[in-house]
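Form predicted alone, single chain, as structure tokens, below.
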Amino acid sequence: MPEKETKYLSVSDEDLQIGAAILQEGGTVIFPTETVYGLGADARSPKAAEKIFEAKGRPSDNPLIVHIAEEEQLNDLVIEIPEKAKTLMQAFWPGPLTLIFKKAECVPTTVTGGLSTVAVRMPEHPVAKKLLSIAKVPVAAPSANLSGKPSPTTFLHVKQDMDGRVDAIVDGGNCRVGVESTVLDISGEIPVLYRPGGVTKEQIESLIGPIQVVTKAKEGESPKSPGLKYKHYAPDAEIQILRGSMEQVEAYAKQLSKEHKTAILTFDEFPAFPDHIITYSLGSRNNPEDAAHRLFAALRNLDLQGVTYILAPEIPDDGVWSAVRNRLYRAAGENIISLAEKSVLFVCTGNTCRSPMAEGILKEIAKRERLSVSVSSAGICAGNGSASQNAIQAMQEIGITISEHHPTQLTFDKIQDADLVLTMTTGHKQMILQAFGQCENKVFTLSEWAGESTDILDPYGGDLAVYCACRDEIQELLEKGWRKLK
């Protein structure tokens, strides 16, 4: 995009008058809110809204949130205001709650991502309130960052991303909340929470009753809220969410830091890590507001230090923690690594072809995807000998060796020690449940575990082509299902 001469404005009345005039004339102004900095333009103007998408590099089907200074402005933007919306507005406006309504005709589809609904909120930040009051126009304003990057919570963050891309930036210091607003769709019969934020699910339900939660758009579906469809909030470094004990996390971080500049997000209560591992505290693990306030700044600061990997602990999924978890996990692209080793046991009849092939394939996937998993196989009626020659040859064709495999008899101890038991057929599964019992929660057919419904038939007696077809069927199911092991 052509570079603009960006004006830098203070929070003085005179400078806010300048910012308001720019908005009225169809320009773009970045301003602070209590959540993050917003990139604003007149929500009534399709051309003004297009400038937001251009400045951010944002996909045009991602809807924008409209900011207003007074509740009266809402009447011009929406068709109706449901009673539940009025209850929530009385409790949480002004504040970090966005409500989705059925839109009025005057709201351009450029702002709504082509949808028949519009998202609206009333910010409580004094600078935002004053700017909107002076401008007297509804202002569409997503977070003021390049699309996909961490949202800006300080003036410095905004300047790094948006200098030369917008008409003006208001320096309002640091944002209080630190994560974007809660987004609740109030346009249907049952309210739907699309994005957790500073107003929690629990607070909302205490006033209007049960709500649904949706945090990801379906394939091919237009998102009704920002943050549903695309990877968001991501720094340049790769983020990994780690599951495991403190000792496992430290061992993993030490190993990774041998080859990569590694940082880890911690809490104040965590023990110290080795000096060569960069640490950044999100505050006390008893204070989610601290973590929300610090998260985006942490990701940006670690990028400035040239970090390659950012490791992060698991985050709870309740209250304000839900907002922290949502942003961090979206930034990681749901890249969750289990450090506690899981045990997977494959079962077939004789343990000479199907289950050894499944064992070999999953071991290869585990190596490729860095899964912490131990894999074995056994047969319900296993004898002596080795894997069948056709199974060995079929696996060699894809670069996996099972020639050292020897059939193993299935026992109660093997079932008991496994975290997950995957059988080749429904018959195998039923035999295990009848013989051993009380293990229903971890015994599945490979097919049902991967979301399919067919049994994997025994290739015994067939030629190499039959074994290769069986191998390919097993591999396809494991490629569909391995992410569940994370």
Given for the second form:
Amino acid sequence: MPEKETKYLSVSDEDLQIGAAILQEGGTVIFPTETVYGLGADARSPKAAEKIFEAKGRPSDNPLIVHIAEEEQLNDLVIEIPEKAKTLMQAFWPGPLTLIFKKAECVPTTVTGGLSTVAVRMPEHPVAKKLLSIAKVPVAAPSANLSGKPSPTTFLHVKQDMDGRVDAIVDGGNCRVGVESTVLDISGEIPVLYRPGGVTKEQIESLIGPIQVVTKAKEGESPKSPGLKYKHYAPDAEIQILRGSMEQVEAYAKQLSKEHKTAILTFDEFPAFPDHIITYSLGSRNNPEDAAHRLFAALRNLDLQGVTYILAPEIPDDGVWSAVRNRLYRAAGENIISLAEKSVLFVCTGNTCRSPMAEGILKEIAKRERLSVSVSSAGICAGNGSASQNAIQAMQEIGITISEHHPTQLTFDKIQDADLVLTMTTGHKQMILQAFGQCENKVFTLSEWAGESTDILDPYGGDLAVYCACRDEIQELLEKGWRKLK
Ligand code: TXA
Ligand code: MG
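Show the form predicted together with ligand TXA, please, because up to now only the form predicted alone has appeared in this conversation.
Starting with the chain above, the whole complex follows.
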């Protein structure tokens, strides 16, 4: 787009008059709101709205939010105001809640991305309020970032993205909430939440009853809220959400930072990381508002430092955390890495022959293939002492020591803790399902897991040759199946 001469405005009455006049004349003005900065233009004018799409590089089917200063302005924009909407407006306007209504004729489809509905919000920020009241026009305003980038929450971030792309920018300091408004479609039978934000699902439901939540586009379907289909809020660095213990996260970060400039989003309660790993705290684990306030600034700051990877912890999914989680996970393109070890439990009758051999063999394969698995075994009716002498010897022949093994009894806890339970026979499997229930999806016979069907019979009482044959059978199945543990 051709370079514009961007005017920089303060929040003085005089400057806001200038900003309002630019809006009235069909120009573009960036202004602070309590959520993030917005890139505004007259919502009644298709031409003015087009300038927004151009400045942001935004796809034209992604609709804009219309900002108003007075409730009366809503009457001109929508054809009906449902009762539930009135309740929510009463409680949360002005504030970070956007409501989607059936649109009136006068709202151009440029603003609504061709939809028959329109999103409206009344911001609470004093500067936004004043600018909108002086301008006296409804103002379409998406977040003032280049399309796909994190929304700007400071004047500096706005300037970085938008200098020369808009007519004016009002410097209003930092935004309080830090993530965009909650978006709720109130135009249909059941309200649908498309974007979690500062007003939470729990707060909404306490006033108007159950709502639906649709924050991801289903694959192959075109989403009701077009914004859902675009990658969003993304910094240049690759974000990875890490699932695992603190120790695993630290080990992973250390490893990655050997070759790449690596940063990690932390909370104040986290232990310190080595100096060469850049840390950026989102505040306290107990303060989602603070995390929301800091998130986008964190992503932009780390980009400026030129990091290649931004590692992030898992975020809860309730209250204001939902908004933080939604932005972070979308910025990450749902790139979630599980560091937790998979745990595999082998089960036979006495835990003296078959399952200890299977345990020994899988541990060996795991070492060889660098699989992150923890392996154990147990018996439905566990014996005493150690593994049977023939089992120990059969394993010794292939270089695996199981002489330290002690038979242990299968318990409910062991089943619960395991990600995968592999039994020697169908009988064992059925016993487990009957005794413990609700674990069908992780209990298999070793054969069926490896794509075969025969049971592994008990070598107990047999000579060494019988044990060796049993060992080979188990080994063959594990060699077939281990890739599933990757
Ligand atoms: O906090 C905010 O809402 C900020 C500030 C500036 O007010 N604005 C903002 O706008 O975040 P934007 O354009 O970045 O996000 C608008 C979201 C998009 O995901 C869009 O798809 C959705 O609202 N949306 C807008 N109109 C819609 C409609 N008629 N139906 C469904 N979704 C709609
Ligand atoms: Mg946006």
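Throughout, rigid core stands for the largest set of C-alpha atoms superposing within 1.5 Å between the two forms. The structure displayed is predicted, hence computed values, not measured ones. Numbering follows the first chain given and starts at 1.
Asks: May I ask you to confirm whether residue 122 and residue 285 belong to one rigid part between these two forms?
Replies: Considering the two-part motion between these two forms, residue 122 moves together with residue 285, as both sit in one rigid block.
Asks: Can you work out the angle, in degrees, by which the smaller rigid part turns relative to the larger one between these two forms?
Replies: It comes to 66 degrees of rotation for the smaller part.
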